[in-house]
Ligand SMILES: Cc1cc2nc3c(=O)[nH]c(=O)nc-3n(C[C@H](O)[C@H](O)[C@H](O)COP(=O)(O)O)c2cc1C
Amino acid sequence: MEDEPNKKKLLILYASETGNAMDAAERLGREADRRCCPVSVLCIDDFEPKSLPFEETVIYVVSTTGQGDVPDSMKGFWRFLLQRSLSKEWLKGVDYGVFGLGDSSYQKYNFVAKKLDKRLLDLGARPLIERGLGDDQHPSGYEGALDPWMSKLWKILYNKAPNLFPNDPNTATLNGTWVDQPKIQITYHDVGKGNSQCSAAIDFKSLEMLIERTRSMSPGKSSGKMRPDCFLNLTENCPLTRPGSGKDVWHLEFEAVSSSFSLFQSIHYDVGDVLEVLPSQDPVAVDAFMKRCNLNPEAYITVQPSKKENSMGDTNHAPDIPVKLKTFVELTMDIASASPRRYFFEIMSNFASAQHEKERLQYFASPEGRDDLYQYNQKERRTVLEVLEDFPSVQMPLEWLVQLIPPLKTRAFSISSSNSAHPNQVHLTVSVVSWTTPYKRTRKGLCSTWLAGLDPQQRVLIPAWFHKEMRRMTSYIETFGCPIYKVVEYFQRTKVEDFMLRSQETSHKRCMCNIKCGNKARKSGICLLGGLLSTLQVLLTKCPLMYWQLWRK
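This sequence as a structure, only the one chain, the form predicted alone:
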């Protein structure tokens, strides 16, 4: 819908960690638009919190991560709301609604939504609707709570602000702008122009710029910087568990490399920092996707917001420098590990030429087919490539594929090494993620499986970013006032081997920790000397599988 000057709009703010909250917020936005309700959907860190008192109606869609933590994109917004200088009437006259996404198997279920709701009340805002809580444990996932909550929201909004709804809110008039027109436009370029920008013999600096440029084009929201801090090369990997132990854990050592591959690039990190790496996708899966979608891997493209999105103020897009289509898919589109969203099936139904496939896709996208879609898609963790292969008559335009396929995200790992003891190196302790679906299909994590399978002799360049770890973690140990940073080790040994401890850095003071064995917790002592773990006296070491965990307070 075209914006009108000074016309009030429904504002939807979301804070997402995995993309579920963003997906729910965008669905709310689509449903509002289909009811001809003027709406604006924004990531919460793209909104200036000082402007909240000037809004009339705000809907918040927020997820809870970890042990009741706010998503990274919400940290600045939340700190602002907690300021003591804000009065109890600061948000007087502002109507709001909160929908949370969480997992009831966790103790602090939907904790972020609950405390946001309470804080908004404390600041004088008026609740439009009772807080909605989506639960991953529901047979339909979070949508089991979102659908009835959303229906109730439209009725309440219509009664309170009928000017927002020209038509009956119970009738969604298919506007066409959301369904028929993607939000992005793709321009193809001749090979000569592409080659002039990206030479075949790419160097280190060019690779940095290529990754930054390509990921900047992606419509997927990202709160971090695009250009890698450095590139890492694997120098050593060794298993910490024996086959059949129930865990597959690896000790990985990396070094920072520069364009010459012989000089080190200086890297710096502190105890407790986090390393993010961009995983590489299976080349076989990438080729299969390109073939399934009839895409030319050698084509050069640029991706930009559509004219409508630009007219709505979305002018932050990448420079008009083309990249190879296959490179764009490899670096930005998670085709072989992430599951598509519900809207993906709705759009697929518009491009299905086989009637039985069209009907099935329409059923999946309908409220009646919600539970079956959840069982087929989310529960089985079907990938985009698998879904496309299940519906062979569907031929989606590249614009829709780029917009709807989940973005390829970096994966974060706690660093398990000391920068002072191992300069220009970073060590990780990685547990390979693996699980079995309800239909007995084995699934493995994209990044952990890829890292564990790397060969140090291949010298694979790994894009990496360093971040400060700011979250408070549950404390399982008595630290006597000394902060201890997260160190996770899995091992299956009759005794503790020194190589497992050589890279840890905590404190020079003595503390106590727990050795977890099954459902039991056994105490042991740790002697910390010179900033490194030098001695670990295990009191009960006869257990074949031990899980050693240190958390900072």
Given for the second form:
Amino acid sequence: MEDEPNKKKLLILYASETGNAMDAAERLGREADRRCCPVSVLCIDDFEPKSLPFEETVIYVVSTTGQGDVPDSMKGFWRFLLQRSLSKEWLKGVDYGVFGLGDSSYQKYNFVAKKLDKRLLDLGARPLIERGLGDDQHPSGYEGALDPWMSKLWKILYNKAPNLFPNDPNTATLNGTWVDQPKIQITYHDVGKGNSQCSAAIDFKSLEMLIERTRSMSPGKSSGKMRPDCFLNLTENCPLTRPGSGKDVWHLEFEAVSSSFSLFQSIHYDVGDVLEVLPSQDPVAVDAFMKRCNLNPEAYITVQPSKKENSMGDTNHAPDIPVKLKTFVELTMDIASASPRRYFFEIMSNFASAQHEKERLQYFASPEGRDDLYQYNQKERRTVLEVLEDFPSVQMPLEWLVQLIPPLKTRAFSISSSNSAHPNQVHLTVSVVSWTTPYKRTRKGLCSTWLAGLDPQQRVLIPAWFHKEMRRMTSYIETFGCPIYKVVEYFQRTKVEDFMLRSQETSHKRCMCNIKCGNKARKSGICLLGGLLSTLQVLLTKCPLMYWQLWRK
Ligand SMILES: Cc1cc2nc3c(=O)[nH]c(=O)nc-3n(C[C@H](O)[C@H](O)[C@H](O)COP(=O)(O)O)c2cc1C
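Could you drop in the structure for the form predicted together with the named molecule? We only have the form predicted alone so far.
The complete assembly is shown below, putting the previous chain first.
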């Protein structure tokens, strides 16, 4: 039976690739809720597009990814909306608003929001408000456009839809006493000493299950598979660039020490596939965080949606097996790399006991303090631990910490080895990410720094997942400026399929690469080849250890 259409609810649908649109949608939802507007916030792929005509008011918050592409979660919805069979009156009577997130340095700036807006109009929906466009280039990021757009939206809803929006739009802003409740609840467990997790000799299967169980409990979990495909050990790491060359690129070799692929325990992948790695966090930072937040590292917990969230239809129950609190922090909470979101500062202000800290945090969370927060937090890539240390009087309950600290994400790298040439091994070419903030603080990428700094002798276990090459990984898989999948694609198209193999089988210190292609193929791929040639020329001058011989017929 289909759900009875709920006419009197503001529906907010979001499509996000890296979390910003989700954050913006949740903020809209919270602000609507504070104004007594019944609201539902959903990821767009959790919504059945056929039900769209039964909705009264829908707000879309969508980002643009790739080269003007829709986020993965929006693909099905967008395909549905593009069907020719949908009439020009299909969405008659449905009011809508679109807020887009993009970056004006891209050619197809906010393309998804623009094309969605147009398509909704074509299908007869009625725009409530001119579409809003958030821009990463704005001094305070996408929030620079979101704040005024949101205020305008509340005013319009108040005038146009009093059934939805009964209260004065300024009510919540004026009422400073509002305190939200966390969406999750945490239960502490008394676990006996014989628990298997306490055992030092933990086996791979138990470790895989522990990672799966722990990451499944995280409120910020991704939709992917939680249990690792295998554990890897680093066997060799070798710098490909010289100090001072301006780049820090490493050749890394791993071997699989366990695998759920087959009975024979060997791993399988194709050229161009992607390896996802769960990075380890600095143990010193984890200990400092536990101490700063007065958390008992030996405690055992389970994390579940709060009763209110469950009653709203969230059936995603966490498994009821306790995990060590310290393990939970290590595996799921990014405490020393990602920056917290604006809402973190708002909630922090409720738990500050020092008045000056409370005021500072309230200022940061206010529209007036938005630009200063952006400079202090995002531009400086302030970590959660740094923020907590800057406001020492704040003691946040664990529920809020778990809900609001950015989730620890896996990182994706394009595989640069061939499975047939190197059975049970996987090689990566990793560029160590490093940059300087406006206040001259050096920041480093968590995963690339960790991988390049590993000692092969230590045999650290690295949880890993294999994936088919995905479009959304484009930004991660560049090697020397040229995405590997493009190179592979080009050489496969031009029947020079042994390119990858040859470049691997020679030593990485003296790498020979022959490129052959006929006239026709050269014409079709001339742009890419031109790009590749200039990339290799740069490489040659920067990295004389590598010798590339290029010739064309
Ligand atoms: C790989 C990648 C590709 C992007 N492509 C575009 C684009 O084509 N047009 C655009 O306006 N913004 C583009 N952006 C910027 C994002 O839309 C922007 O950072 C947005 O805030 C991301 O929101 P999300 O986290 O919800 O996905 C791109 C960002 C990334 C990382």
